[in-house]
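Single chain ahead, by itself, as structure tokens, in the form predicted alone.
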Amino acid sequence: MNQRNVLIIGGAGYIGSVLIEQLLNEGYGVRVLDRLMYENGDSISAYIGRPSFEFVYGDFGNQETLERSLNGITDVVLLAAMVGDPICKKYPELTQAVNVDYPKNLFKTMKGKGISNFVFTSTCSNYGLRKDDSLANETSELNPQSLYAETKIEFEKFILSEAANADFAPTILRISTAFGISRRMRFDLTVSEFTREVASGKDLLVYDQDTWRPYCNVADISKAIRTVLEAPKEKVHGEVFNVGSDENNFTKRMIVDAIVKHIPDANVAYNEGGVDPRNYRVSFDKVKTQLGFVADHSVESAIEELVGAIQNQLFADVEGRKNFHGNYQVSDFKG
């Protein structure tokens, strides 16, 4: 194919140091722009040095920085965000500026730049609480739980709004609780939180364990964004999609039962009234028929992986490193 440019805004993430490496193999030139607020610039330092990868450390609120990282760039993919509502709620300020304010001026900005796609991920927690037990497509009603679901949503309406008078194809990809190994992996995910506990032989406390959640391997997730970006524009633009699988929605409990075939000695404990009331199960229909995409991983083949990558010490470091492995405390800006 002709050389395509992709700036990935976050992609230094758990789902972006995947990416990366996907587009990468696929011929795509990447560029990244990142502030590395949680110290995890490591997660992409092994791309320093290969052909067509490029970083740039900084904010995409700063409209220099923003300028600067768009030149020579053909499609745009948005992770950048505060991402789960505890870290919303803990910096809520920063959460509504890089949620929605920055996003929104992104948008103003790429216009009339030759951009081809624009990929905004948003989220299946969207969906919050669900009144009864029919799955969720992408025209179902919105009922957010979280300032981190408000936000998501309020980026989406205006990209809604704003999608027919764009001169590239904006997406909107709500995606599913991610799982799966990365460069920066993350430990305060249900799947690998559950998973690391019981592997590192600590007790486990699972809060309303028969709620349902859709989960999406990060492998998975990046091939969605591919997907997208390959796409006849006609099926993408101003479009919205389900990202995951049928077979991964799973409830807390189901998790716990994947796991503890691993490690049948697992002590394991549940307990109703937790804090978090989500409760949603998702169809995945319109993205497999409107653009062929399908999952490759499963939650069961992702947590014995996991299993055997924490019984052999590969995550030793968590406890030392813990802003890294999870979105805990932003760190300051050096820029």
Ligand SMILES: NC(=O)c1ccc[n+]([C@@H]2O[C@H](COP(=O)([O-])OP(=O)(O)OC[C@H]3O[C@@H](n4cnc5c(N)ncnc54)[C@H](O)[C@@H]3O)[C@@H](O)[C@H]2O)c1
Contents of the next structure:
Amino acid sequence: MNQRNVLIIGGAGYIGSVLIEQLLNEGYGVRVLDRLMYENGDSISAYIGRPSFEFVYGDFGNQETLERSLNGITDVVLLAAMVGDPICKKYPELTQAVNVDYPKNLFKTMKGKGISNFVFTSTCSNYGLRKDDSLANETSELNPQSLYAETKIEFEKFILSEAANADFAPTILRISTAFGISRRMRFDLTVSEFTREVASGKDLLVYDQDTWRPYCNVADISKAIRTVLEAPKEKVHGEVFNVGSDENNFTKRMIVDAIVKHIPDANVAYNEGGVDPRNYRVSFDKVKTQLGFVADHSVESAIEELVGAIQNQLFADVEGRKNFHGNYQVSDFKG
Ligand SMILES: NC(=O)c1ccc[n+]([C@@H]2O[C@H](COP(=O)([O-])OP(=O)(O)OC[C@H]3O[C@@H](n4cnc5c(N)ncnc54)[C@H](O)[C@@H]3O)[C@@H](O)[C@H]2O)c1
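Next block, the form predicted together with the named molecule, ref. the form predicted alone:
What follows is the entire complex, opening with the chain shown before.
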């Protein structure tokens, strides 16, 4: 029996709803604190009533809620954020609060509470626009192209400056763009978005088709978080790790090619003059050599799964529940 109780802040989202399952299966106690920003409660409803699972509806910017949620907790995973360039651009003040101010306050509040590990989920988007084709590693220059990445970098810097004084082990994971099936599917992320468009018989217009980015399955992201929780503290305290795999560095054109294998009559057009300047390939050597983490899932296998699921009508309600399936609009907090 695992004696650790993990607080997942933002656990009802795309990654969190997969992480919960993995942690419960490994015998962890799990408490989720989430304000259900996208009316996304369905993503955790299957866990209600499971032993060792608790849900707190609330905002981690509220001090009383935060203190209550930390009671009896041994480890904290921070997933809650304004996630993605479009939603951050739409709500800049909320983004500064949720991505920087609340996390800094959380970091201070965790001190002296017997917390063992703190995992912060940052993003490979921090590398932004690379000057050449070389792989970015954890010491490479950061070149953010959005408010989203800027705020992630701001809290990373705070963690790194405070790590030596922390009585818990803080770890920064720079995660690749996620794909794969989750209880809260996000169809606003490249692999799933392109696959759904094509598998639904729509025309797909792809901008900047030869730009590179790394991708990682939500199951592997969850595995990486577990790997950090289970690693010797000296290997993760104050450390930054890229999370993903070299084989899942893809251009958009490579993603389309993988989809078209399953849907040969797809109608795809390309346009080089896009508005997303990001272009980065990433090295995942450190997480492999220091923590022994390797990803199990490829972009190709997830595309095959998703095409099958869409063709079998598993995601027939995406347009009807748009906000559940993507980060478009922040709903009011009802607490
Ligand atoms: N999805 C990706 O491609 C990706 C890639 C790299 C890094 N990440 C990071 O991983 C984390 C999780 O991403 P995701 O895709 O699961 O996001 P998501 O948007 O699906 O989930 C975020 C969750 O946080 C909750 N939340 C937001 N603000 C909150 C607040 N103030 N109090 C309580 N709950 C709050 C939301 O309700 C939501 O359930 C984020 O920090 C993100 O930056 C994600």
